[in-house]
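A single chain comes next, written as structure tokens; it is the form predicted on its own.
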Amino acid sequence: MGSTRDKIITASNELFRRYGYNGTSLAQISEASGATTGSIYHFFPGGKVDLGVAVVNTTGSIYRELFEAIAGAAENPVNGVYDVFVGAAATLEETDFIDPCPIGTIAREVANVSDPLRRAAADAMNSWIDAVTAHLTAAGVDDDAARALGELSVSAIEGGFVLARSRRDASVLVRSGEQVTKLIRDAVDAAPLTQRSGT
């Protein structure tokens, strides 16, 4: 059993991915999570917006965990990313087009107006670029490409999700990997013969 504060983080990771972060109130993160409101406050000070922010601080981990785990686990740095996208795929159909990750909304949500929960959200993604970016450079890619193909990675799976969803067509997603890896397999092509690993 987890401890309270994390039934709370657990709740809301759930609800904000049905309904948003503006479409979910504190009443139903209780109702959820089996927590009192005063629970939630004496966890979360600044309310929903501290409750947010921790949201958005524990999913970002789970996933640079898991893009790690499943690129790690490739043949080759290349499929590691494709990988990626079809396990978004996948993830997609299985739950009926339910948002997989609640940091993309939260950030076209409340970019423009909690600034915390904006940060939170921008150290969240820029994790995920490092991570992309510490793969392909494992793998001899050039620092600079690296790091433009992690954010390019990023982007593509982000908006993916966004034109899965609205389309209710997860092929989107897999076709969106493909472009992208194109795109890798060049630069680890380009990258010196001794720099690279696992190709």
Second form
Protein chains: 2
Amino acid sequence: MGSTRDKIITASNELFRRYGYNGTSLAQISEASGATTGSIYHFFPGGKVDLGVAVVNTTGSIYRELFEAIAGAAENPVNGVYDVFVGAAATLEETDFIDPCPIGTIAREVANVSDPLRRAAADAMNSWIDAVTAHLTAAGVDDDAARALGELSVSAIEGGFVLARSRRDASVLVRSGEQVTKLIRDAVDAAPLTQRSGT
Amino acid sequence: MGSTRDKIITASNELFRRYGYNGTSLAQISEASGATTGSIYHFFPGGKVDLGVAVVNTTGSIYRELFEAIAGAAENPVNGVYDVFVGAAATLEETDFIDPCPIGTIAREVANVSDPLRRAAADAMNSWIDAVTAHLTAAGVDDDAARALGELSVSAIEGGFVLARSRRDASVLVRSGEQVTKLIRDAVDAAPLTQRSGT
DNA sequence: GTCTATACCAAGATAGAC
DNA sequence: GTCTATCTTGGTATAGAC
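Okay, that is the form predicted on its own; can I get the form predicted in complex with the DNA now?
Below is the entire complex, every chain and molecule, led by the chain shown above.
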């Protein structure tokens, strides 16, 4: 848990969210994590790209689990995704509008430069979409419709981060969450009654 | 038009889209534009940040005009935004998935570092949202609803770029465009008949 | 308004002792 | 597994002739 490797990943995650991938130096990571550059290369022989992939993989899993926890705690299937939008907005304001997600930033910076990083980002976001899809199909929505809503949800959140941070106003995430929720409600309402597990 | 200043902005725009803001060096810009670093600092005394702001402002205007052209040419008010999603998907595939928009990337990289760049990005995206809002209010949608749909449209496009480039598959933009269009159709259908200008 | 040359510093990465 | 020291390259920015 508190291993050196974990400390390096955690520090990198925070720095990437603040300064981006290319905007963060290994010297900063070394200082913030308390590990020397020698240690960093010990755990990540491929250097910064290896480290970036580890950050993306770790964050991808954590956010998928976070979605499942929030959606599972929602009062009904329709509100699960909405609660995520609201939670993201709150996080942004509490953290002085630091990027909640290093993955989207890294993906945009290096999608045309590093294949390992691009693929790791795609895998992470696909795992979120899978989770939303599963959440909605459990409420009776058919698979294609559920997946399209999952893709829109992830896109709207990632794009919402750009808008919210630029404006220094997170309320757009709440409004977009409301819009996406309208579509989700329609899809759940259209589902065969026999497969619905809630309202 | 073909002035040195314009060549510097154009070259920077393309490089930022490929490698990001921090991932692009002034030496690269110098080589791609044919202008020396001395020339670059002559036109942009504030250095890279000044140049970035100019790129964001220029691109912001061009894309706003492009939206108005596409939406104006649509067969009906409901399809204007959809056509933009489809056009963005086509552009991505034609350009080997280079980022269509330097603004979103720059915003995520430096929103917590450079206030001038952050504000320029916010202004650019707000101008797009204003344009979508005007497009929808002209079809009879009330202002708040139109603006929320404009925000969702821009968020879904910007977030869609992240997903599409990571996957190297642009089809998600078409699907998200369909979802957003459902909401737009509902809003236009709900508009008072006296204010509607089309179907 | 454009050029060459360069100052100055930070980047990623590595070597090798411990 | 961790450390210090350093190599090499590239970064932004500037100086000053033309």
